[in-house]
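For reference, the chain that follows is the form predicted alone, supplied as structure tokens.
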Amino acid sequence: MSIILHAPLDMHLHLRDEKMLANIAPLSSHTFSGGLVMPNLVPPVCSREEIIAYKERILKAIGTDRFTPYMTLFFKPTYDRSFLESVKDEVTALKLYPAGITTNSEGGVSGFDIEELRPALEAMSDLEIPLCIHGETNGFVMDREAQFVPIYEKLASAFPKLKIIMEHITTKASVEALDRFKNLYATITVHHLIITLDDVAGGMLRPHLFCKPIAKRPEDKEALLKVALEGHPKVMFGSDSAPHPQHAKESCGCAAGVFTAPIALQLLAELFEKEGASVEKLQAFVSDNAQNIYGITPSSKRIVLERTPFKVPDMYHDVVPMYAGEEIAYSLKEVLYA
């Protein structure tokens, strides 16, 4: 059995810098039409330089492959129209994070008041530059991104115009607030469809499957499954997929992030088929409703996968991925292009 994907995207990545970059970014460019690349590096990314300069970096790392680098800013309060007019023939959108909720974060926005906020969130909506966020407050650990759904709430109803998206939702909270506001659409990862906390923490500690936000209940992963399932227009696949080297991961102070770059498709493959969704509800998921909400045309490339059992490297360079030295059922078969 064969299953033709067409354009894929990956519409939130991490692809890192440097070494990192040139291991990783070749393991999406090689699926992938393209893909949401974010912009919390080291210093993060902030200005227009920085972001031609860094897409620079990404095209040089994946050689030949036909792959969109969509590029994004880190969303700073202080942003004012000229400059946001500057930046967005480069930009795919804006990504904002509250400040140290996540892997380098440290200088995102400290605090949600509207008026702060107001002057760069009217130019973006004037502009059309979309808002992607990390949804989480700094509460108890299961409750952040529930916490932080009536700051979306008030985002959608301050600025009806502008474009939000709750990146990598986990809550049944979240997919609840999908429908209740035009403009708020979504990312889901692949491994949020699979796994709740119990598979991170209920057995052994198994840290190649900790991540930020922290894998939920089972019924917030039946909320998720559900809109990905039918092909929900306003929710997409956003792998999230956050390489850290081994060490990192296996350490006192694990890095937080799942690598599934290389196998999301697979995954997802094996994940629609289980739960009875036709191969046109993964079409739309993996690739028609992000080139709707974000208005994009990726580049022509075709996907085979069959049903010919994989197994999943132990490594990818110096990364672990999910599932590692584990059999998944869908083996890519070939890239084709137009």
Ligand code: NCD
Second form
Amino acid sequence: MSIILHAPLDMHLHLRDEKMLANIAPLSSHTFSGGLVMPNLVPPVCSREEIIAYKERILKAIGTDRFTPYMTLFFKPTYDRSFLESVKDEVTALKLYPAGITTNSEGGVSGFDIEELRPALEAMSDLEIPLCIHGETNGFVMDREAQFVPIYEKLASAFPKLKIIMEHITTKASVEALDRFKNLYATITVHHLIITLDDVAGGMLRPHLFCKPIAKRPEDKEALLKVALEGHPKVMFGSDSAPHPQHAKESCGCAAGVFTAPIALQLLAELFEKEGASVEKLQAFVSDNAQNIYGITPSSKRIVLERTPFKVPDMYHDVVPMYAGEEIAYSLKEVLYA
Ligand code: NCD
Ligand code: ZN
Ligand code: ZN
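What would the structure be for the form predicted together with N-carbamoyl-L-aspartate (NCD), rather than the form predicted alone?
First the chain shown before, then all remaining chains and molecules of the complex.
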């Protein structure tokens, strides 16, 4: 049995830089038609020149694969209208990080004073540039995302024409916020549809499942699954595939991030089948919804997945993937450009 996905999109992707970029970008560009590339490099991508140069490095890394890197800029409240106008054509979205909340986010936003954010967010709203947010407070780790929901709501009502994407949501609270505001959207990872905190820390500690936001409770996972499986039009797939070298994960002080890029579509196919959801819903989740939300038209690519077991490699270069060394139900059969 096989299934075909058209122009899959990964709307939250970390491609890193230099050697890591060269190693891992092809693992996304092979099977996806495009991806929203996160700007949290060291230093973060903050200028027009940096976006253009980073995009060129990405295109070099993916070689002849048909893949569009949809670029993002690291949000700063100091950006003014003329600067935003000058970057508009180079970016698909801006990415807002609360300061210090996750990997390489030190230069992000502290405090969410609407008046301080107003000039930049009003300009983005007028210019129709979406805002992606890593929505966590610095509160207790299990409550950080739910505590951020009122901030999402404050922003969504203060800037009703601004498209706000709640990135990598992990809680029922975020799912419920989706339908309260017309301009709130969300990405969901594949790992958060599969694991809970129990898988990360309930038995032996699993560093390769440790990420921000941390996986939550079963009822949160169920709420995420529901909207993903029904192909909810405001929800898109974003892997948050976030590679770190093995030494940074298997260490005292484990870096946050789960690496799923090469197996994400296979895992989604398995999950949707197990849960009895149709291929049409999967297609909506992995591409169509993102096309509608972002107004993008990815280049054509058909991914043929086959229901034959695939043994996930122990490593991709120096990165350990989710399910390393284990068998998953679907494998990649073919990538067609026609
Ligand atoms: C991401 C990374 O490593 O860049 N890590 C993660 O745990 N998700 C950053 C992020 O998306 O928050
Ligand atoms: Zn994040
Ligand atoms: Zn991320």
